[in-house]
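Encoded as structure tokens, the following chain is the form predicted alone, with no partner shown.
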Amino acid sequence: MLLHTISEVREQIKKWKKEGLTIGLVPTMGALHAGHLSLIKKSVEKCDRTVVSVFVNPIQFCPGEDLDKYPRTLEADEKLCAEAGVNIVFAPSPKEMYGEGHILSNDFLTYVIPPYFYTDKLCGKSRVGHFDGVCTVVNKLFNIVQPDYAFFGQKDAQQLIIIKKMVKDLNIPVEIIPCPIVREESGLALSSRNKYLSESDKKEALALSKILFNIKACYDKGITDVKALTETAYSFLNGHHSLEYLEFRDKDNLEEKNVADCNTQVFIALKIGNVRLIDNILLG
């Protein structure tokens, strides 16, 4: 069923809780693809009932980002969810989530602010305030749906680490289930923003996965010096690419690594034209 209001969702959740049913939540911004469907499949398999939220969250977009043109495909999303066995598609408006007038600054709205150590690096460095918006909306969804389990993709690895930290620090009674990155046959990680790429751009976008797979291959051969591993990336880059970062960090707490080990996660972000893409790989 498609629901648009918090009260409708809470009424249905209350019934399920009374019946002792387990509830899974898959938070999304819509424009669903096979990556999202892999999360939904895990939830449907593990839980008695599954809720998918479809909400393009305005407070996680920074000035100049693609909020207005972000793909919105609710009708198609609802159909995919129905075919996948989803019980509720929750598609609220910004007004429903943030109130009348929804003045979306922290001067007027209560935000959940994750630790600065987790947000002053990688995507958080260029997208100041992004993870405040993510944690705020995810916390609200947890309060609305009261899931036993919530499913997040590992492609947004920094986000996943921050959400796990928020859940631990705020004693939120939900188990976070990380789900593997889903890739096209070419190696390109699935993303809603891939819709912005032309066919030639998609070929250029393969640089992300090629860089990461090559670093993993070098690590498996015994190279652990981060500087040496970083230098292997440049042969995959050309004038079509604008590299934002390529960093080696601890998979649990995002501490910087100078020597790679089995707990090292490699994070990359680059732009192809105006499209910003991210990817990552765990070395261990």
Ligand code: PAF
Given for the second form:
Amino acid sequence: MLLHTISEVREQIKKWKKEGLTIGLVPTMGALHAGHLSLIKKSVEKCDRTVVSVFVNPIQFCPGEDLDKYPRTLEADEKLCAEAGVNIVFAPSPKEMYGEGHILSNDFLTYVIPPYFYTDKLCGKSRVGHFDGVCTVVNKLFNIVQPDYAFFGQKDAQQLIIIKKMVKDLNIPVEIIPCPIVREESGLALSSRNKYLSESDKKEALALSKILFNIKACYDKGITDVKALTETAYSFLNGHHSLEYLEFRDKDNLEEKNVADCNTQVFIALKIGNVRLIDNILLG
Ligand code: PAF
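Now show me the form predicted together with the named molecule; what you just gave was the form predicted alone.
Then the entire complex follows, led off by the chain already shown.
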């Protein structure tokens, strides 16, 4: 069932809650791919009812980012969701989510602001305000859908860590279920933004997973010095890549690591042309 309004969703949720059914939420921005489908599958298996939200959230895009050209494929998304056993696809408009004038500056909207320690690094460094927009919309979706479980991909690892922190700090009654990264056979992590890549860009994009897999192999052989592990990356980079960051941080609280251990997550962001791609790997 495709629903566009908050009141329609609320009405249906009320009925399910009355029947004692468990509800899973998979928040997405649409352009669904096999990565999203793996989250949806998990929800359908675990919960009595599954809601997938499809909303390109304007407040998590920074000025100059790809808000206008972000792929919007609602018809195809709805079809995939129906085939996967989703009960509600919730696809609101920005006006439905943010009100009449939908004035999106934080002078006019109540925002959920995650702690600066979690947002001043990695993607948050270049995408200032991005995680405020993510936490605000996810919080709104939690309030609208009131899910028992919410499913998030580990590909957006910083987002996942920040959402877990928000849920804990604000006592939100939802269990966050992290889901593993889905990769193409080549190693490339699936992302809706892969749609922007040409065939040759896609080859260049393999640098991300190659760097991460190589670091993991070195760590498994016993190299734990982060400087030494970082240096292994450079042989995979060429003039087509611009490395935004390659960082070793704690998988739960994002503290920086100088010596890698089993709680170390390696985060990478790379630009190929105008396309910014991210990936990560847990060493433990
Ligand atoms: O990961 C995403 O697609 C988005 O950041 C999310 C969680 C759906 C919020 O808009």
